[in-house]
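What follows is a single chain, given as structure tokens, in the form predicted alone.
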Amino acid sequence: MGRSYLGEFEELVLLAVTVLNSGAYGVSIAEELRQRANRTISLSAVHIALYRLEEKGYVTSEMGGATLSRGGRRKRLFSVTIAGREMLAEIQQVRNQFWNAIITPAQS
């Protein structure tokens, strides 16, 4: 299997899953993205990204318990895998290298 790349939206969803830890499911991820990235995002877009991330091995999912607040429906809960954390660290390193290479007016 070759190296996988993440699009910007997939990266944001993976970051949201990481921040939410064990409480990551579609609605909570969309809300986290709305608050932190100031974006209005459809729930279906989040689910599509989550399934892509799961196919790439960056997240896993399991069904949570049924709750009365959801009318007895269960939530699919997502968590980040080791490969997902490694991908985020690699992305951060590449971005930091670019930001550090930018010469600010005070340095020139």
Given for the second form:
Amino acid sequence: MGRSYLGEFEELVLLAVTVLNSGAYGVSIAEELRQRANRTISLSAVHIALYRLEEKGYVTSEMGGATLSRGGRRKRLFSVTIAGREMLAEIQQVRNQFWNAIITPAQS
Amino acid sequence: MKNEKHISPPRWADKLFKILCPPELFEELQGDLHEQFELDVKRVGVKAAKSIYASETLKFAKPYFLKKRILTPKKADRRPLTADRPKMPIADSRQQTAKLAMLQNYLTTARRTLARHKSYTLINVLGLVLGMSCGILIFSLVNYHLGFDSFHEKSDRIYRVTSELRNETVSKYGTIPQPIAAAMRNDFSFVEKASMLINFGATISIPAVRNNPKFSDGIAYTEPSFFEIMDFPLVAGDKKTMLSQPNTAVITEQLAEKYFHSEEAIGKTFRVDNKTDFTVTGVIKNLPENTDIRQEIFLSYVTISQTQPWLNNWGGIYSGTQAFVLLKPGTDFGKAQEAMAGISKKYYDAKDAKEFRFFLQPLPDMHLNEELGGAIAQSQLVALSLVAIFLIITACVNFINLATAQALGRSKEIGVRKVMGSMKSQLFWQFIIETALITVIAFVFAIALAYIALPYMNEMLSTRVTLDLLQDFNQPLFIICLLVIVTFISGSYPGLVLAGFQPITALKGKLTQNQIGGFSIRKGLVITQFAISQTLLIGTIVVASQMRFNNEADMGFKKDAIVMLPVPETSPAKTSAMRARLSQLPEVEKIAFCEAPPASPDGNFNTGIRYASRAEDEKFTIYLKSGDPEYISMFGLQLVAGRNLAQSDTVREYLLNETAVKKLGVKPEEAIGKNVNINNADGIIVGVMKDFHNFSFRSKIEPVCLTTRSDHYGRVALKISGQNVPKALASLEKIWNETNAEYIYSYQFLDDHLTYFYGNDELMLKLMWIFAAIAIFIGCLGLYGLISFMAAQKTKEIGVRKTLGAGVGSIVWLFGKQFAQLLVIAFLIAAPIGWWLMNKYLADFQYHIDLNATIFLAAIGITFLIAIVTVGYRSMKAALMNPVKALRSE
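Alt. form predicted together with its partner chain, vs. the form predicted alone above:
Full complex below, order starting with the chain above.
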């Protein structure tokens, strides 16, 4: 069985999880995406992406402590796994190859 | 944050979320949602945040979460949420797998069945779409009408004062004599605030702006307390003082923009009717769509209370005068109502106190009380809702019919399912899911259709209904109810029938029509459907004929080719100048200055009469009309005795109509030359006019008199001759503008003017056409579905009959006779109901058409014709089929 691949949105979410390091959960990820990708993000979409990523093994999660601002409800904090990092690196590499292929002939 | 007032997201959304969300994810997801909400509140404000929250919640209704939700075991397991929660819940328990598999199977079977029987699906969806979109539209309309003026914070304490005039008959008005607001304020301790509101039409000009632009807008004189009683939010100005000075005005934002463009409106001046200047001291927000207060210019009441003596007159009621009162909290409405009798006693003499009575009308009643000038009667709303329910029922009936008919074809599937151990309830739910699938598809289209049709409906009914599923929570609530109810009504009967099959007979394929839960029930349903559509049809035909009668029957005066123009200034000099200019036009055959045409929805003035030397006023009142001597020949009125009026600017002579003379108890000839006092002005009766209709055919011909009063000639009637009417109108406009440069031109044909009497009927007729058409269309869809199904079932029978020598005609009749029977039975039900309802409708008209057999024959004839067209094609096709093919089909 081959490796699972990532959709564009899943990739963005995975990147956001990586960037946020230990503070990644639904709202913070949605905020991050809103600011960086400058598009409307719905929470439900973020959560679906997170759960899918978790099922694919690219992120793990644990429940955080209770906080006051959420009416005492706990958050689920996500962090990227080694497989997740490898996947990101791989995607980056494939893209770089393509960019190089595009740019190089133009220069010569 | 702890110290701030806690703003919580909409509760209904929270509840919905709890239903949608898989329990094991509930805590973290809701936490995130709430946190997001708090962020949004800071960023975009409470209102926007709430709507974002609602839409975010709804977005959790995605298949991904729903699947998880459904898969969750019923006894919600409250295991601690930790990292080791199941990654793949599908593997959680065998039971769940089975459930999911069955659900998937149901959906797959449903999808396949629907796709296989495309025409069946199409017919069902089409019927439901039409029925449901009508339902949605009518609900929004009813909801809109019920919500009128409910936004005022104190609306439960606000009342309008109404009056009743009791002489020979009792007349009710939503309007009152002017001094009443002040009297209530002074006399009653339970009145917290009271305000007059007097409406006029006016010409507004703005001298300060270049070219002095003119507008025709409604104005209302009102007191400062008006804005403390009603809630019309201010944009600028001081609520307490803005209307306290003479010549001050409050206008809406929209008008401020229109008059003064983007400049600050406060302190600006405009002129009313080219006479009085008003300074803007307040600007209110644009009026909400659901209020009956439609004036956008409010002028200070002190401006006219000082100059107009008639404002202190208790004896007359001007049709634009309303009074609103705010009762103190805790006032008993019954007691307040009783106390109103005190007004008649205190301000009128003993005789008049019996005649003038005053009451309080709760604010919500204002829009729905047609008698007191409300826009729509409650009974009309009920009728509309009934029609909506009928249409939805017809669509459901279609569904039931087709589904049960089709059941025969699915007997094998049911048999196999049962043999494999399917429970009755499972089969039942399978069919409900199938129905739900169709309903949801239909539903999406229905909403789309409703959105498309909404602007047309608003235009037709001149309403401002909006369909906003996120703002108004009644609407989504209604829609969800509709979805559930339609699904269950349409799905449960076929479901029960199918689930009740005996597996053995089902598998043997030995089920017959009769075993599938009675053809008789289906017959009954078709009868219901057609009884409904025929009743609507009868109604439509009757209303249409009455409308034709209204427009075409002789009203006792001429109304063709008469144009009416306003006369803004009624001084003799002005009118004679106008007459001179107008008479030069070759197209103008005749000119008459008058107050109003013989029959008119406006300008009617009802007053007292005292005949000859009688000691007392007569018991009846008389309608006073004013016009110059040309009036009689202009409108083709006939005299039964005496002569026409002589030219005069003041009241000298009177013409009475026959009814008036009869009520006086004298012969027409006797009345000639007698003195009469009408509206406190003496004159001599010089002639008696033949009766003409002075109102719509709804009311009886009333006593009427005509006299010369040039200061009341607010209109000029012109008889136009020649072919080129547009040219004549253009020259009229030119002359009018030259003689009345200060005013805004308008014209109206007399017959158009008279259609105002029947505005509501016209609307009702249009609506009935539409609804009858939809009902018949849905009914025909059902017929078509049934006949197709029957044709398929009877392929073999037809084959056998044809080989044995049956002709096409006899086979078509095989189908036809059943439906003919049903239609006739439906008609027998519809006819008496239609007769009864329409008699009630016609009773409203004093002069009306008679219900005759032709109307009913037309109704059944039309239904038959449509049914034959629907059934005919399909049965012909079946009858013409090659019998060899039919018999070989095994």
